[in-house]
Structure formats: C-alpha cells, structure tokens
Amino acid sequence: MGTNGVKMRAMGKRVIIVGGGHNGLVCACYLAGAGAEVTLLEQRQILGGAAVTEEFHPGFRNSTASYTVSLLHPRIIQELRLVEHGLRIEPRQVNNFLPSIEGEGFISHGDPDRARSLLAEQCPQDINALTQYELALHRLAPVLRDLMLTTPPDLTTLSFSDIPRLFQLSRHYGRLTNEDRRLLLKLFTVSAGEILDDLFVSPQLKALLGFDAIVGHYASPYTPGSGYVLLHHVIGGINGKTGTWGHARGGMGAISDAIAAEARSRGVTLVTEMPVERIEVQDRKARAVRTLNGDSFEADIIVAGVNPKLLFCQLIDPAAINPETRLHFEHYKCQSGTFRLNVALNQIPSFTGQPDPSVLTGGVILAPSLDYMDLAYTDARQSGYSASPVVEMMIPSLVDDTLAPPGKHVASLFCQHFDPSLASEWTHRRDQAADTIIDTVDQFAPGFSSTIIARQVHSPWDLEQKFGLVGGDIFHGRLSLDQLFSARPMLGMAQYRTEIDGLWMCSAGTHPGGGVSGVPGLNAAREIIRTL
C-alpha cells in the first residue's frame, strides 16, 4: 500500500488517529507509509487498548483483557514486520479441555491427527459428522478470511464504483458447493445450538464447538445468529494453519509493542496519557481534536480508532450529526457481558478429569453443555449473572516462564454472560461477582481458590471505563446481522467514512469486527489512501 504517486499526494497530509488500540497502530503504520504525517493519541500511560500486558501483582504479569491469538492477519504481520519487531506466537498443543466433575474430560487437540483419534474414542457417534463438518468450515473460512479484507459496498447509494465489489464479492462465493451455501447461511441467522444438535449426538463436543459461538456475546447459544459468532472464532489461524490458537510470547501486549515500534519506524508520533474530549467540527468537516488538558491538534484526516457509539455519542457535538445518525448509535448494541479476571497461583490447578498437565496449556472450558450456557444467559438476564456461569481458563505461564516467578503461574479467567446493563452497579458487584466465579471454578478444580496468590477483576463496567470497551464489549459492537459487513457500524458508513467529511474510523466496531486481527486498521487505511 503506497506508491510512489500516493507518497507524494500524502506528503504534508496531518492525520490524528484518537485512540491505540492495535487497529489505531495498524492504521497509523499504513497511512506514514503512504507519507501521511501521522500522530496517534491515547488516554492510557500504555498502548494497545485491549491487546496490553501488565503487571498486575509484584513479579506477576498477564495480558489484561484479550488474551489469545488467531485472528491476526498474517498480511499485517509481514508488511508490518512484527517478528523483527520481536513477536513471537507459541502454538496451543492442546486447543481446548472441557474438565467434567463426573469422569473423563473432553479434549479438542491442536494436532488434527491427533485431535480425530482422541474424539474417535471419545464420541465415537460423531466422528464421522465432525469430520464433515470440519471439511465444511475449512471450505468456508477461506472465503471469509478473503471478505475480511474487502471493504463492503454502500448498499444505501450503489454506483458504478460499486460494482466491480460486487462482482468480487460473487467470485467469492462461487468457490461454495450449494451444501457449503447452506450451512453459510444457517450460521448467519439460526441458532449455534440448533445447528449442533442437528449434527451432533455428544453434550460434551457440542458444548465444546458451541463455546466458541458465546465468546463475546451476551446470548443463549440457542439465540438466532449465534452461529456467525462461532464461524467468527474459528475462521484464524496461526503459523499458516487455520483453526489453531495460540500464546503470544509476553503476553499480547507483545503484538501491540510490535505494531508500535514499526510505527515509530515510520516516523509516527505516539502520545500516551492524552485523553481526547471533543472532535471539533466546521461546516461538516473534522478540523480538529482536542483533549481533556485543553490541548488542540489541527488536522486534516481524522480517524477515530474507538468504538462508534463513544464516538458518536460521546466525543461529536450532537449539532454537528444528522439526528437520524445520533439516534442509530444511541441504540447501537454494544452487550459483550464479558467478565475478566486474572489471577495469581502459587501452583498449578489439578481439574477432575484431567489426563495430564498437558492439556491446561490450552483452554479449559467450564460449560459441560449447551444446555449449562443457555442457563448461565437466562440466569444473567434474571439476577445479573449466574450462581454457574461459563468460563474459560488459560494459563499462558506453562509456555511462557516471562509472565510469573519461577514454580508460580497466572491465569486468565475469560468469563460469559454478565449483564452489561447494571453498568456502574457493577461497582458494587463485582466482587461477589469474583468470588462465584472463583467458587464455580473450585467444583472442577478442588481448592483452585487455595493456590490464588493475588487477584485482578474487570467487571464490564470496568472494561469500558478503562479501555473504552462500551458495555465491556469486546468486539466494539454485536455480531449479528443487522451489525455486520455493510451494516457495520451503520448503513453507508461500513466503508470507514462517516458522513462528517474528513472523519474516518478504523476500530473493531467497523467490518470485519472484533479481535485482535488488525483488520478494520488496514482496511480503512486503505480507503483513506484512495482519497488522497
């Protein structure tokens, strides 16, 4: 991205990109490629948003809020150079281990040999179904990965321009046998767990494949459009090898640290510590941010790397948006209901179950069934969260000695279906919140709660006013399909732009979503180059 003539159209162009979380980064390396003089302003002492590493107890360190890789584009880590910047991703040996507190454990294995011996003795019934099933998502996520880096057409105002996407688009989805078609668009409106009972015969594989559709999304797995979540989540890859998960080496404010130092490279400004409180508009046209201590950055382009609806409620005059506009993010969904917990152990945990130590290097799901999430969502909507709720274990510590002091380990705790909507009363909750949390985790692993050296919790209220997570929503926005592709954050804005002139966004509340991909930066940098 950046010719020659580009470089020389850009040259003396001033963009402030607000907010550097790893797609503001991602943005900013692209556009001072492309000769743009490129500042970079963030309210926190750290950079990287959500993808950080911090030391949360002396000698104890964890990524704070995500915690896992897949989703990051391969293309960003080579034009970027993030492995000579240092990163450095460990593959899961073990994808996933779902403990039971009556007999054996499930396992999903990161060697797909492996992976189909272990499930051949485990659910016999299904492996001929999960094999299928499996070939099918290898078929769709090429596709999709392909769609995660075209920006989608403006189905409000269709032009010649247009149709060239459009043709693209068909080209994609002519690879698809008409079976693949179905079940592309069984994923995008009906349930998860429709689809996996239908497949399916095991509680144990159903709820390990049907964890991945709740990740994020405050929804019973048997919620319509829950399957695009679960396709979300499977469509990555690390080291070339889709569906793999992984461990970023320090944890993944290393990828962040890594965007970071290519950026400087390129002679961008990072300035920490500077909250933005107002985007100042002129005659429908961005001029200029200025931040809470008063300070004022003219420029030209501005891109907004925060979540639409902060940035269209909180940090635009109201004056200065089409009422219509304002009244869409007001009710733009932001509901991960996701709760964060990291922890410190003076041991590793033993869970019921459990075959051998090996297998806690990958995730440990405590959801034994579908049946257990769809409860944990109904009793969250009920009494705020549930007395058993859904969550995920990793600890990063058994591949990587960096984070905690020898013989000690961290954990992060990634935890479903918190209702979002107490917001500040969280305040007041989240605590009692952690210790049932710590207390569900004690019925799979028996005095988990005896090894806890320290603690850090993250309610959602907590997740938003420390990193701008609206609603503690890790994707900037719900997946579903009235907020997806063209329709992501709104109708006529999926291309990036708003309707302010010289207003860009950038975050994981544009196409193609959430985690940590890099994807929504490279994009929209992208389209602010064809216009210089």
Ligand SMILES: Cc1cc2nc3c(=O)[nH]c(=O)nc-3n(C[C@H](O)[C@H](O)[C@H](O)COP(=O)(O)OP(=O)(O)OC[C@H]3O[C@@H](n4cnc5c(N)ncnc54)[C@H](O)[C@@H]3O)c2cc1C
The other form holds:
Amino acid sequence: MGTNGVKMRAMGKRVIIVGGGHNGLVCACYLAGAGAEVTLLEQRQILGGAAVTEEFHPGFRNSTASYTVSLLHPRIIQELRLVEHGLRIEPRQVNNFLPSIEGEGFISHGDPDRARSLLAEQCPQDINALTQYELALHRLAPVLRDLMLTTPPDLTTLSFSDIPRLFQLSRHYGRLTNEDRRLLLKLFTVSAGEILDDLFVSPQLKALLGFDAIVGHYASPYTPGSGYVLLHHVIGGINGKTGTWGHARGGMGAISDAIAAEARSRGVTLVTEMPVERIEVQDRKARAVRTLNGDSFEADIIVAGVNPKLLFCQLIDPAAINPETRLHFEHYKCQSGTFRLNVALNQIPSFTGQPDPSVLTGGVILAPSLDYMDLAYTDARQSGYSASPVVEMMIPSLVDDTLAPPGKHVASLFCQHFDPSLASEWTHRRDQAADTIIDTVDQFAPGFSSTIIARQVHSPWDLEQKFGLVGGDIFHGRLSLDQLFSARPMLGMAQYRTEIDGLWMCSAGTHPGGGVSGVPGLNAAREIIRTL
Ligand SMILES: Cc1cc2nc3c(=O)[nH]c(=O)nc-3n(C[C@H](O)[C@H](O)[C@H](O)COP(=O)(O)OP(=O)(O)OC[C@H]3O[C@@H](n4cnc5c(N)ncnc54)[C@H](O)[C@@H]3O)c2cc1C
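Can you swap the form predicted on its own for the form predicted together with the ligand?
Okay, now the whole complex, with that chain kicking things off.
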C-alpha cells in the first residue's frame, strides 16, 4: 500500500476513526501511511479496547479482557514494526493442562516431540487419528489465513469488482484436497462435538480440542456451527507454528501500545476520553462526528472501529439508514456469554493430578469433557450460569515479571456460558457468579480461594459497559455462518463500506471477525485506500 499516486490522492483527506481498539489503531496506521490526515477518538482513558493491560490492584497488572495471542497477523507485526516498538511474544511451553478432580490431568505440551510422547501415554488409542486431524488442520490453516486477508465478494450485486475476489476464493479453495474440503464443510456446518466424537475416544482429548468451539460462543459443543468457532481458534500461530498460543510480555496492552507507537510515528492524532455520540449524516453522506462533550470533527472519511450493532443502532440517526439495515442490526447476534475475572494471588495454585508447576504456564482448562461443557450451557439457559462452569485459567506472571510484585502472581480466569440476555441484571448477580467460579477452581485446586488477595470481575454486562462490547460479545458478533464472510456484518456490507457514503467499518464485527488479529483493520484500510 502507499504508492506515490495513492499518496497524492490521500494527501489532505481527513479521516476520523471512532474507537481506539487494536483494529482502529491498525486501520489508522495504514491510512496515515497512505498519506491521509488521521485522527482517532477513543472513549476510554486508555487505547487498545479489549487488548489492554491495566493495574487492577496496587502493584498487580494484567490483561483486562483478552489475555493470550495467536491470531495477530505476522504481516501486521512486520509492516507496523511492532517488534521495533517493543513487542515480545513468547510461545507457551505447555499449550494446555486439563486437571481432573478424580485422577491424572491431561497435558498438551508446546514442544512437538514431548507432546507426541505424552499423548501416546495419555490417549494411545487416539494417536493415529490425532496425527491425521492435526495434519488436516495444518493444511487448512494457511488457506484460511490467506482467506482472512481477502475482502469477501458482495453477494448482493456480484459486480465487476468482485471478480478478483471470487478468483482469489477459488484459488484458495483449489489448494485443498477433497478430504480437506469434506472436513472444512463439516467444520462450517456441524457441531464440534459430532466431529470429535467421530474421530476420538478419550473424553479428555475431546475436551481439550472441543474447548475452542465454545470460547466466546454461547452454545454447547454439540450445537451445529460450533465447528467453525473451533477452527477460528486454531488457524493462528506464533513464530510460524500453526495453532500455538503465546504471551505478550507486559500483557495484551503491549500489542496495542506497539501499534499506537507506530500510529504516532506516522502522524496519527490519538485522542482518549473522547466518546463519540453521533455520526452526522447529511444527504446520505457521513460528514462529521459529534462527541459527548459537544465537540464536532468534520471528515472526508469516517471509519467505525466499534461493534456494527453499536454503530447502526446507537451512533447514527435511524432516519439516515434504510429500515431493513436498522432491522438487520437490531437482530444482529451479539452474545458470547463470557465472564472474565482477574485475580491477584499470594501464591500459585496446585491442581489435583498436576505433575509439576510447569504445566501451569499453559492454559489450565477446567472442563474435563464435552458433556461437562454441554451441561454448563444447558444450566446457563435455565439459571443464568452453571454451578460448574467452564473456566480457563492463565497465570501470566509465571512467565512475565512485569505484572506482579516478586513472589506474587496474577491470574486471568476466562469463563464460558454466562447468559448474556440477563444484561443489567448481572449487576446484582455478578459477585455471586464470581464466587461460583472461584468455588469451581477450588474443586480442582483445593485452597485456591484462600490465596486470593484481590479480584476484578467482569460479567457480560460489565464488558459492554466498559469496552462497548454489545451484549458482552468478545467478537463483536456471533461467529455463525449467517454472520461470517460475505455476511459479516451484513450481506452487501462485507467490503468494509456501509450504505452511507464516506462511512466505513474496521472492527472485529467485519471479516474475518474477532480476536486480536488486526486483520479487519488492515483489510478495511486497503479497501478505503482503493477508493482514494
Ligand atoms: C474477555 C475477553 C477475552 C478475550 N480473549 C481473547 C484472547 O485471549 N485472544 C484473542 O485473540 N482475542 C480475545 N478476545 C477477543 C478480542 O479481544 C476482540 O475480538 C478484539 O480485541 C476486538 O478488537 P477491536 O479493535 O475490533 O474492537 P475493541 O477492542 O472492542 O475496540 C473498540 C473500541 O471502541 C471504543 N468505543 C466504543 N464506543 C465508542 C464511542 N462511542 N466513542 C469512542 N470510542 C468508542 C471502545 O472503548 C474500544 O476501545 C477476548 C475478548 C474479551 C472481551
């Protein structure tokens, strides 16, 4: 991007980006790099959206919301010079540890050789099928990663400009074998549980793999479509190792800070504590944004780095958009049902069936089987949340001494199946739910609760209030077929432009969806630059 011709045309174009999440920041960098005059307005006092590190108790800092890296696109790391700006991402030594209340835990090691020998001990009957499954995912991942960078075709018009997009699509698809295509079709349409039950025997192995299908997805692993959510979580990688996850030193805020540093170096004006109240539209053209404190910023181009539902249902006058668009976004599904705790700890926990503390450097998943997850979802539908919820714990201070005082620790608890439809009712139920989560950890790690010095609690409602995540949805919209690719966030608007002239979108609510990838921001910038 950024040829001289484009630079000439972009020069002097005033761009306002609404929302300083990492996607807004990425988009700002590329647009400024192309020559535009970019100002970004963020409502909070801190940039990064759901990718931030904050002190939640004196001396204890942690990633407040997102907590682990895999999806951040290598192109963004390189082009935005994130390493030069201080970003360090360490792959996990141990991918995951699944403790069991009754017996031995299940370990997925980060080192491929150790992983293989451990799995051969833990689930010998599944080892061949697992090898085939992993090989297939490794073939699918690069194709899907390329697809992430492809702007989806507009299926409402299929115009001349969609021909290259369709060509790219068929080229990606053409790289797959028929066997891979069959698996892909299944992953997009059936449940993760069904796929895993067909392939494997070990309940713990199935739980380990199936956990990815319910992360940020308010559904059972047996809900059709959950296979895609699983896929979404395994197509990333660290240092070229597909499917691996890692820790950003300093927490997830280090990613946003590095992108913000690049944005500043490209001349972007970054303004915090500047909530946008309205996007002013006149004659179907976006003209300006008005902030809550009454300031007005005129612009040639406005890019919304916020959830599209928030954009269309709160920031634009209903009279300025088509009624069907308004209706679509009223029904746009935002409901990941996640609950997020940060705890300051006196000491690290000790789980039953834990061979040694090194396994705690991975994600500790408290969900011993797919049935456990299925029941947690059913309970949540009946009672708001389960007495035995699904919890993943990370203890980043084990690998990062910048987060807690010496000898102390911080842990992230990421918990699934907390009914998002309870909305503001969560203010009355959040502490009780947090107690249930801690009681659940106590069952797997006796005495855990007595080591807690302080806690920070985020129900789905808190996530919405603090970060603007509508419905507490961590992905800015459910990752289901009706809200993916050419349909994200709406058929006819998946090319990052809206029906309002000059108004664009760049958040996780656009293709390829949620996670700290930066790709929606990059893709949106590319499409905007094309029109300059
Ligand atoms: C609890 C939780 C755990 C997660 N865990 C992971 C993980 O471990 N790994 C991973 O890859 N992903 C994870 N995710 C998902 C990932 O963090 C998000 O999908 C991603 O960060 C979204 O980025 P974004 O820039 O598109 O939007 P956001 O990060 O949501 O940024 C939008 C920004 O817009 C601002 N804003 C909203 N309204 C206004 C307004 N009116 N005016 C001005 N500013 C406004 C918000 O304050 C926010 O800063 C998690 C998310 C959550 C919430």
